[in-house]
Structure formats: C-alpha cells, structure tokens
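The chain below stands alone, shown as structure tokens; this is the form predicted on its own.
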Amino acid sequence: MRKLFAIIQREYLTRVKTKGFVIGTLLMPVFIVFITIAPAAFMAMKSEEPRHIALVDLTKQVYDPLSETLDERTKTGERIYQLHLVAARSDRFEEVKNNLKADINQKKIDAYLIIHQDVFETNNVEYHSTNVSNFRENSEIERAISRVVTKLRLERSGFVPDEVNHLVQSVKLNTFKIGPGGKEQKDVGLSFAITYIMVFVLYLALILYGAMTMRSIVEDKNNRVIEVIISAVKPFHLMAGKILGIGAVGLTQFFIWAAVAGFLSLYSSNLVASFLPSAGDVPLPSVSLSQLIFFVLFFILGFFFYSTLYAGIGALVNSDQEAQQLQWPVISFLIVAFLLVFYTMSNPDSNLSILFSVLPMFSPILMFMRISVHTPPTAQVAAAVIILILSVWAMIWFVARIFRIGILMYGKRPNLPEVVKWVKHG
C-alpha cells in the first residue's frame, strides 16, 4: 500500500507543481466568467459615432416619421442616425445613385437608403454602405422602417395605429423553474447557459484527464522507466496509482473551480450589475450545492471509467501517434454523449433520454444534464450510479489483465486476437 501511495504522490505532484496546472486552474474561472458576461457586454456596447445616411424616399411619406423613430442619441445628445433627404426623379434615379456612391467613397456620407414607391406591397427597401456587417445597426434601421411603414398602412386602411398595436400586442411568457421542495425561481433561460457550461467542462475534463493517464503510461514505456517501476510494484498498483494520482489532480482543480462557482453564485447579481447595469432586474440562476456534488460525483465515476480505458490503450501502444489513433473509439462515446445533450435538455423524461442516461459510457454527462435540468426519479439516479460503479469495477478487472502483459510489450502493436489471449491468461 505504501508503494501505491508513492505512485499516487508522484503522479499528483509532478502535475500540480507545473506552471501549466497553476495557470489553467486560475484562468478557467476567469474564462467562464468572461464567456458568460462578455457577449452581453459587447452586445450592450453602442457606437457613439454619428451615422450620416442619405434617404431617397420615393413614397414622400416615410422620411418625417422615420426621422422621429430613429431618434437614438449619443451621451452628448447628438443624433446617432442623421438622415439627409435626397430628392430623386424616376428619370434621373441612376444618376442620383451614382452621386450617392461617390459621396460614400469621399466619406461625405456613411450609407444611403432607398425606399421605393411599392414598399407598402413588397416590404423591401435598399441599404447601401461600405460596411453592411453591423447587424445591430441593420436591425435597428429595419425595425424603425417596419414600424413606420406598418403605421402608414394602417392609416391608409382607416385604422387607428395605436389601437391596432394594442390589440395585436404579443403575450410575454414568464418562466418559473420549480426546484426541490416546491421552491420557484424566475428563469429567463440563463440556467441553460450555466448547465451547458458545466456539462461542457465535464466533457472536456473526461477527455483531458483520461488522455493524461494514457500519455503518462506511454511516456514511461518510451523512457523505459516502466521496467524499473514494475520491478518494485505490481502492474495493477502502477495502473491504480496513475489513475488515482491524475484523478486527484482533476479533483484539486474542480474543488477550486467549485469554490469560485459558489462565490459567483452568491454574488452573481452584484457582479453582473456592476458590469451591466441594465441587467440588474434579470433573475440570475445559482448553482446549488446538490448540483456541485453530482458534478464531482459523476466526474469521479466517469474519470475512473474512461481513464481505465485510456490506461489500457497506453499499455497497448508504443508511441503517441499510435495512441491518438487507438483512442478514437473511446472519444466517440463522449462525442455521442455531448451530441445528445441538447435532446436530453429538451426531453429529460423521454425513454431515449432515460436509456442513454443510465448507460455507463454516457451517464456521466447525460445523467448530470438531467439532474441539472429536471431532477429525475431517485431510482433512475441510483441506477445510473450503481451501473457506473459496477462498470468501473468490470473495466478495472478487464483492463488490468491487458495492462499486466501489455505494459512491458514493445515493438508491433498487438491485434485483437492477441489482446483476447492476454485477457484470458492475464
């Protein structure tokens, strides 16, 4: 047992003391916060540069109401969208367009709009500019013109626009998530983002730490260190030591990340409000203690399941190139599980979701997803955990027999019949 702990200590300390571990551990929470807040922050940023837009209004009805509608201003009170009416006759239309193109090239204006006479029937207007990739600007102009054209249509038909707008006003769906014990929390969809990030981290961690176990064995084989180690410890203890040592590295990072997630969950409203004052009224989801516990539990069980497979691959191959080729069947299980995340999230109680969430190769990701979205019956969670534990035990028995012989094999990679013989006689 002392030798086993020595291997665990070696695998753990050689990785925890590296700069990569420290940097990765510190940067991951920063990265998660960044990808959560940054998109909303960037979307909320508005250009303070006025936009000079020439407007060719062939209907002679849109310019005035559009100027009133596009009334967004900078902090200094200057209009952002400054419309300049351009007179145009049908017989000189192309000449006017050429003049406007020249004005754009000479930077006298930023863009020009053409509103044709048949806009009330076709719903089409033209926007010409050197940059048409500002989707926020395009959307604002499109919505403003739509409101003006719709209002003019209603007036033409004899309706009162304000009354019609009130009658056709959309219904807003307020969503409330019911948690354990009947506690309700308003949820505008942000819990999806939190759950998706946690599942994505779990997916990456299983691949990363499993592959780390495989590379550790391949490196020891290539350096012939494995022969020295095997002379002092049993092959099973070596495999167990590497798996437990690298698993402890992952748990160390997860406990640090869990502490950060707990802190952010407690003070998320204040943090978001400091970055995005406009989001102060948005109810932010929190990460519950049970969610963190299941996150760690399924990481541990999933790690043992997949790292055992990776350890067997490391024992079979002689180089990183061979390892990369042979690990794809293992990675495929994780990819399929990740692809099923969206279906499981939308249909957590479907027969397909239940089936896949209890299968050991998928349950670390899919059962955690179901627990986070809509807590399944206790019997299903217990079944997934028990089946995963039994599968881990079976994989350790199976891979240990391969590991016992393959760890000292060099040269040609064994074929499937040879591996079967190792299992029989290991």
Given for the second form:
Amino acid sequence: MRKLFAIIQREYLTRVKTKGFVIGTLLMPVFIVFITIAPAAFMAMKSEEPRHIALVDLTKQVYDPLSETLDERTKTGERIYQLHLVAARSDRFEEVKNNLKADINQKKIDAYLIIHQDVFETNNVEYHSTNVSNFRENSEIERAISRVVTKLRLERSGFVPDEVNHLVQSVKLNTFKIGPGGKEQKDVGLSFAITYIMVFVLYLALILYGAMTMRSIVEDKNNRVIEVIISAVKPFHLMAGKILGIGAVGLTQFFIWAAVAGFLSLYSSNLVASFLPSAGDVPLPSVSLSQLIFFVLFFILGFFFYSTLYAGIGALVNSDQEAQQLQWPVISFLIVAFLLVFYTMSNPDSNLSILFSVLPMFSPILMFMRISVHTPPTAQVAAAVIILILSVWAMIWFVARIFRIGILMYGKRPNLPEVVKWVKHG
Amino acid sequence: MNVLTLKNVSKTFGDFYAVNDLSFSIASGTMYGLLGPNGAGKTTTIRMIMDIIVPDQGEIEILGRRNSSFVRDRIGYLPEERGLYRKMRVGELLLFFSQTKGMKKADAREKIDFWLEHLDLSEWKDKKVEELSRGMQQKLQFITTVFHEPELIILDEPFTGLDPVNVNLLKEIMLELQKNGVTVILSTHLMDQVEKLCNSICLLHQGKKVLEGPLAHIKKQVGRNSIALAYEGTARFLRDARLINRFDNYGNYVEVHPAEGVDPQEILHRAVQEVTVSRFEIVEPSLNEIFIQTVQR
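Switching from the form predicted on its own: structure of the form predicted in complex with the partner chain?
After this comes the whole thing, all chains and molecules, with the earlier chain placed first.
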C-alpha cells in the first residue's frame, strides 16, 4: 500500500506543482467561455466600413423604400449600406452591367444589386460582389428586400400591410424545465448552455487526462526509469498509481472550478440585480447537486475507462509520435460521443440515444447529457453505470497483462497477434 | 547459507533461448561475477531473479524463499538501463524511491543524508536531477540501489559511463558492503573488473553456463599459462605451429600461447636464438583468455 501510495503521490504532486497546472486551471474557464461565445460574438460583430452598393432598380419602385428599410448603422451612426441608384434601361442592360463590374474593379463601389422587373413573380434578385460569403450581410440585404417586395405586393393586391403584419404574427414559445421533483423552472436557454459547457469539459477532461496517463508511461519508458521502478513495485501498482494520481489531478481541478463557481453564484444574483433591475425575476440557471454528482461519477468512471486504454497504448509504444498514431481509435470514440451530443439533446429518448448512452465508450458523455437535459428511467442510468464499471474492470484486467510485458519492450512495436499472445499468457 | 539458488532455469523469447537450463547458487557474503559477452543472457537472468520476467521453467530461491516478490525490498538492483526522474529534486527523488522500497519515512531521511554525504552529493540535495552531471547521476542511481540496506545487491554493468575516480569509489563501496556481509552480484562483460573483485564467477555464453565456481579454482583448472614477450628483431618462431598455438600482438609486447605440451623454456630457447629478448614472463591466464578459450572450444 505504501508503494502504491508513493506512486500516486509522485504522479499527483509533480503535476499539481507545475506552472502548467496553475495556468491550465485559470485559463480553462476562459477558454471554454471563449469557444462557446466567441464564434457567435464574432458573427454578430458589425462591419465598421460602409459598403457602397449600386442598385439597378428595373421596377423603379424598390429604391426608396429599400433605402429606408436597409438602415443598419455603424457605431458612429453612419449608414453601413450606402445605396447608389443607377439609371438603367432593359435594352442597354449588358452595357450597364459591364460598367458596374469596371466600377467594382476600380473600387468605386463594393457590390451591385439588380432587381428585375419581374421580381414580384419570380422572387429573384441578383447580388454581385467580390465577397458573397458574409452571411450576415447577405441575410440583412435579403431580409430588407423581401420586406419591401412583400409590402409592395400586398399594396398591389389591395391589403393594408400593417394590418396583415399584425395578423400573421408568430407565437412565442416559452420553455419550462420540469425537474426530478416535479418543480418547474422558467428556462431561458441558459440551462442548456450550462449543460453544454459541462459536457464539453467532461469531453476535454477525458481526452486530456487520458492522454496524460499515456504520456506519463511513455516518458518513464524513455527515461529508462521504468525498470528501476518495477524492480521495487509490481507493474500493476505502477499502472494503478499513475491512473489514480492523474485522476486526482483532474478532480482537484474540477473542485477548484466548482468552488469558484459556487462562490460566484452566491453573489451573482445580487450582482445581476444591481446592474439589471429588470432581470431580477429571471432565475439564474443553477447546477443541481445531482447533476454535479453525476458529473463527478461519470468523470471518474470514464477516466478509468479511457486512461486504462491509454495506459495500454503507452506501454506498447516507444515515443510520443508512435503514441499519436496508435491513439486515434481511442480519440475517435470520444469524437463520436461528442458528435452524438446534439442528437441526444434533441432526441434523448430515441432508441439510438438509449443504445449509445449505455455503451461504455460513449456513456460517460452521452448518459450524462441525457441526465442533464431530461430525466431518463433509473434502469437505464443504472445499466449505463453498471456496464461502465464492468467494462473498466475488464479493461484493467486486459491492459494489466499488456502493460507488464509492454513496458519492458524497446525497439520494434509489437503487432496485434503478439499483443493477443501476451494477454493469453500473461 | 545460500543467498540465491537457481535450479534449471530457462527462458525463451519466441524460438530464441535467452537462458537455457541455468543452475547456480551463491553463498552469503560472496562477490559473484555474472559474466558473458553481450547477448549471453545476463540481463534476462537478473530480470528473472528480480521477478520482472517469469522463467518458463525452473526455480529461483532468494534468501530461502520461493516467491521473490516477497523479498524484493531486501534486494538492491541497479539495472543496466538506468533512469531517474530528471525534473525531480535529488532529495525528493530519493524519498520517492525509498517509499517504493517500503522504507519508513524517518528512517529513509536519515539514510538519504548518510549516503549523499558518503558519495559527496550533499550539496546537490535540493537541486534538480537534470542539473547533475552524468557521473553524479550514476552515483545517485547507486544510492537508490543500496540505501535500504539490502542483503543482496545486483549490479548490472555498474561501471559504464563512470570516470576512473568514480569507478574506484564504487569498487571501494562494493568491497565495504561485502565486508559487512552483503552479497553482491556483479554482471559485466568487462573481465578485468571481475578478475580484481570477484570470489566466484559464472560464465554465460548463448544462454548457457560454460564455467562456474571460485575464480582461483577455475584459473587453475581451465586456464593455461601464457607468455608475455618483448623483443627486437624478426621473430619467425612465432609462426611455428608445433611450438606456438597463437599469439596476440599488443604493441609493447606479444602475448604468446604455447601449443599443447610445449614447455615455455623451449620457446625461450628459440627466442634467444632469433631475436633480442627484453622481457620474458610467464603469466597466469586472464579471465578474458579463459573465456575465449572456453567459448572457442
């Protein structure tokens, strides 16, 4: 026991005491917030440069209302879309087009729009620009022209546009989440965000800490320290010590985050209320205790599963490069699990979701997802946990046999039949 | 009392016999040389003794016990492939190793200080291992082999990479330990080291034992004397197969091996006739010589 503890202690302390751990613990929340929010934030960022767009209006009705509707402004209050009406007759259309292209090449204008006479029947408008992949810009222009064209159509047919708008208004779906105790809570999409972040952290943790176990073993092999150690400690204890020590590093990190998050949430409602008095009645999303317990449970079990697998790979290879090549099957499990997150979120009770959420390589992520978004039957949760525990046990048995022989092998990487032989005779 | 006994131990890797039907035993307090060229099976034998790999056949008994993992903490092992955690501090590293050997912490701290002092490394205790020179790292590794006061010490090629000063220091400590009743197994392919240090040897070749027993005994039984000869002139007699089996020219002198049943005096007689002799000495066979003779037979 003293020996196992010595291994655990060393693995734990050498990692927790590094600058990398401190920086990682501080930066991870920043990183997660960044990658969940940043893409949307960047998309929403407005261009600060006005766009000069020439408008060829063959209907002779769209320009005025469009320049009124397409009224996006920069921060300084300048119009983003500056429309320039180009007089054009259908018979000299090609000539006009060539002139406009020349204008774009000379950078006199950024783009040009052609609204054909038959736009009310065909719905087609041409937009020519050097850059047509700015979705925000495209959709703003499209929406504005649609509004104008629809309004004109309604007027032509004798309707009053404002009345019609009122009549075709869509309804608003207010969502309420029913918790395990039957408690209802108004949900503003934040609980989804929290769940998503937790799943993402789980996914990252399994990959990062699993790979850390592997690298730790490869490092010991490269250092040649491994023979010194296993002359004193049983190989199984070395493997177990590494897995437990590194798992403890992961848990330490989670507890630091949880403590900080808990501390912040104590004060956050006051904070929010003082800044936004109107937001006072919107309940902040909270992470329930059961969700936290399942998070830790699935991290521990998932970590045992994946880090044992990674330990086996570490024992088989001689360098980080070789390890990279061999770890793709493991990583692909985790990637498949992560790809299925959205499907599971939308269809938590489909047969496919149930099946995948009890398979041991996916359950740490997918069953946790299902538990978070909605409460699956207890039998399914129990099945997932039991299957995972049994798989971890089998995995440890299997990998321990490879580990014992693999860690002393240098040089040629063993092939699959050799590994099978080790398992049989180990 | 025998500290270690091997009975008919074999180990194969695929079709290759790494160790083939090996038996020997080592009495307590012996400095025992495990010899052989590279690939003879020395390291495999040691790994089986350390229970790192399991023999296919045969039995190994250490300190009177069959299960060697049980007596692990009473053995000190310096593997040929050396390694330390380079990022750890010297003191921390030693404390970690002491824990893997099952030592109590207070006891370990005392022993660590003693050995660091003994090997002149005290001032490096709080430095990182990677800051130490290679020789110092070797000494550090040696401490991890002996600081838990083992009854049996196994050293696999302990002198590689050491400068002459540290080689001497290590030899002194080995002899000191032996004097205190510790049994030492020295595995090496450097015959001259063994010749100076060991009481008994076991010579391995291609996984098999070819010679075993007390060194003096072996020398008397197996070896044939050779002649160290230095001269000026053209020595045609060295090519005479009736007289001389073989000779090795070392530059300063020639080592001459007389043919079967030839009296060295006869060679001296011929030599004086042909060249000017400046040295003629009858030498005991070196272990190296015995090894070459035995293997070539």
